[in-house]
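Next comes just one chain, in structure tokens: the form predicted alone.
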Amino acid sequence: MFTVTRPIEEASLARWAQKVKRSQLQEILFAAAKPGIISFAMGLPAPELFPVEGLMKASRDVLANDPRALQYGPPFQPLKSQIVRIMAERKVSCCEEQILITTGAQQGLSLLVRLLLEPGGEILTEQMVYTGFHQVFEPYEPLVLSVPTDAGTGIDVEAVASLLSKGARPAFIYAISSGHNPLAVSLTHAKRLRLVELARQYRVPVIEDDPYGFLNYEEVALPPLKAYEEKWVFYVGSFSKILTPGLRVGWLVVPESLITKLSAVKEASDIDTNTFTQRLISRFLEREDLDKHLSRLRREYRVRRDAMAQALRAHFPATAKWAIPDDGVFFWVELPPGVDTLALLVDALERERVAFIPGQAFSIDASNKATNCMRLNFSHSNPELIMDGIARLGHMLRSCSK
């Protein structure tokens, strides 16, 4: 006798799951995907600049002579110390007992919030915030406190001050310090320091998401929200912006007393971080110069950033609103109101053959949904895409106002 079973869609799904929708990145992603797009929407790092060479010789070092290397294995031990000479470069003390290996910092962010955050519980944050975060807290099904964002400062601290004065009790705060995605960008020295001195009176810890910090173009890059608080603030970094994504590695810097229950969370995810990749990772630092790699990363970039404000400069609406960014791999771009760019991006695609991010793909709050904002990435093309795609978005946006 045969049971006739309902078909999949139909069956009883968690709440959560049955709201869950593809992200608008990834659909973005695989549009821009095909060929012929010149493509501003993804955060991708410019695959001509990872570091092929060196990675190949750590590859080939580490197949030959670690035969634990293609094995289930414990977080590995020397990155781990290599990670804490890294973070003491960004004026951050910290000891390997801090230090958890994760699958990415996407990975990082996801066990932060299932460690923290109870369902039905409360978050704080801004209101226009990486579309990845996002799908991190939502099958939570949080009350969300959003507070603005300054173009030129960062988030308002003094918003965050007065939630937390009238008796907010968030699970945490999320916040990005250096290269704001989408916003593009960082905190001013004064904001960090209040911020933290916020996170350690209310006892609220911030949960720092860091993949841009090393990618700054000042002379000077301000330290991250670690380096002033240890206890209140749990870092998340990435290997990702600064070697290549495909290596799927980052790491949370947390107190020592959070890493055993982080492990475990963990190990319910993915058993562990790639053993082959970590290792790798490791012999690369042991063996290669990062500083002078990252030397060379911001130097590209920063004549990719300076191409993209040439070109807005010369082929957008005077009504456009955009700063330079010192850090990160965004441009924020504000049009005149009335635009839409969702609409304009199926446009772009279709004539153009030139993808972005929509403003609206990032909003948290209703009352804000940047529906006449993009988000541009400039790390990815070279100056002479970067100086085509922007002319092209510039005669569609000249001919939508005619």
Ligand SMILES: Cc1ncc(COP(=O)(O)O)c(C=O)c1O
Second form
Amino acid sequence: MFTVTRPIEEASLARWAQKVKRSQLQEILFAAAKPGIISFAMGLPAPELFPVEGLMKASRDVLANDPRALQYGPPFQPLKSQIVRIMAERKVSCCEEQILITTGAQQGLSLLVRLLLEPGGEILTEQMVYTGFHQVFEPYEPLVLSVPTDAGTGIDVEAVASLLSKGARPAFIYAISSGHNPLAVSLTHAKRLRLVELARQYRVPVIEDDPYGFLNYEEVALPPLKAYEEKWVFYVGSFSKILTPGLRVGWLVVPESLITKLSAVKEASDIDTNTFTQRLISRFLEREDLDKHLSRLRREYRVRRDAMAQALRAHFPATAKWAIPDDGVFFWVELPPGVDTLALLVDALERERVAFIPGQAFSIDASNKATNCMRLNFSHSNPELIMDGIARLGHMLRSCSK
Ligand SMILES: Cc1ncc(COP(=O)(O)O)c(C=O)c1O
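Counterpart to the form predicted alone, namely the form predicted in complex with the named molecule:
Let us now look at the entire complex, which starts with that chain.
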């Protein structure tokens, strides 16, 4: 006798899960993850710049000498003090008791949202943000208060002020202060000051998502919001873009009083952050020179950024608008209204074998769909591929506009 397994019916899933679908965009990008495609789509670091030698040495050392590295274990204390020192370089003064080590920045976001947001509650965010953040808040089905944003100056803080002054009290404000994903913009000193002033005045926490703040290409890099406001900014950091994403280690800097609750929420999710990779990173930081590694990343990524700017200038139509980013790994390109970048992506993949992310993937708000925009990553491809891929896209854009 055998039983026939029937698929689980949608109706037996939670209400929010019934609505979850892979987006049309994900379907396209899934198809695009094939060899031979020049991809400007994902925010991937350059694998040839991973500090493999140093990680190999550290890894051998940890495995040979630390039997606890492969065991369940509490957060690795030495890594916390190293994170405190890394934060001090960015002018954030904090202590080990304020650090929670997480499985990447993504888990940091997820834990904070879990801690702060009631189902059906209210959140405040820009109209255009990182898609991983959409995935974090959507299950709570919150009321989303969205404020205008643009690639020139970023979040409209006066719109935030206006909402708060009219009585809105969201569970949090979500902000990407440097090398914004997807808009590539970094907030000015004045905007940083104003945003934290509002957080303090209205007692609304800001979740500062900052995986790109260490990747800056100009002389002056502003400190994160956390350096401007100790209490009301909850900082989310990551080793993904500065070491490697595969190790899956990030961190939070939050008021000490929140650590116990956040740890409990985290325990329910994955018990511990990978014990081995915490120790591996810690040993790496102890033995190797992180500043030197970061300088190398900045130097190499600056070359790639400049190559992309040069290629855009040479190959994109004069009607395309974009700015050279000071930080991060993206360009945001605005094409004339009427150009549909989702349709363009289908053609780009088929005809030119180039991938990017259409603007609408990031949109939170129907009033700003950014259907004529695209996000282009410059960290993952070398300058030659960047030149080639942008030339192919430019060729397509010019032939479309004829
Ligand atoms: C803005 C932003 N936040 C968070 C993350 C997640 O980073 P992690 O790999 O540390 O989980 C990313 C990844 O690309 C990102 O762009």
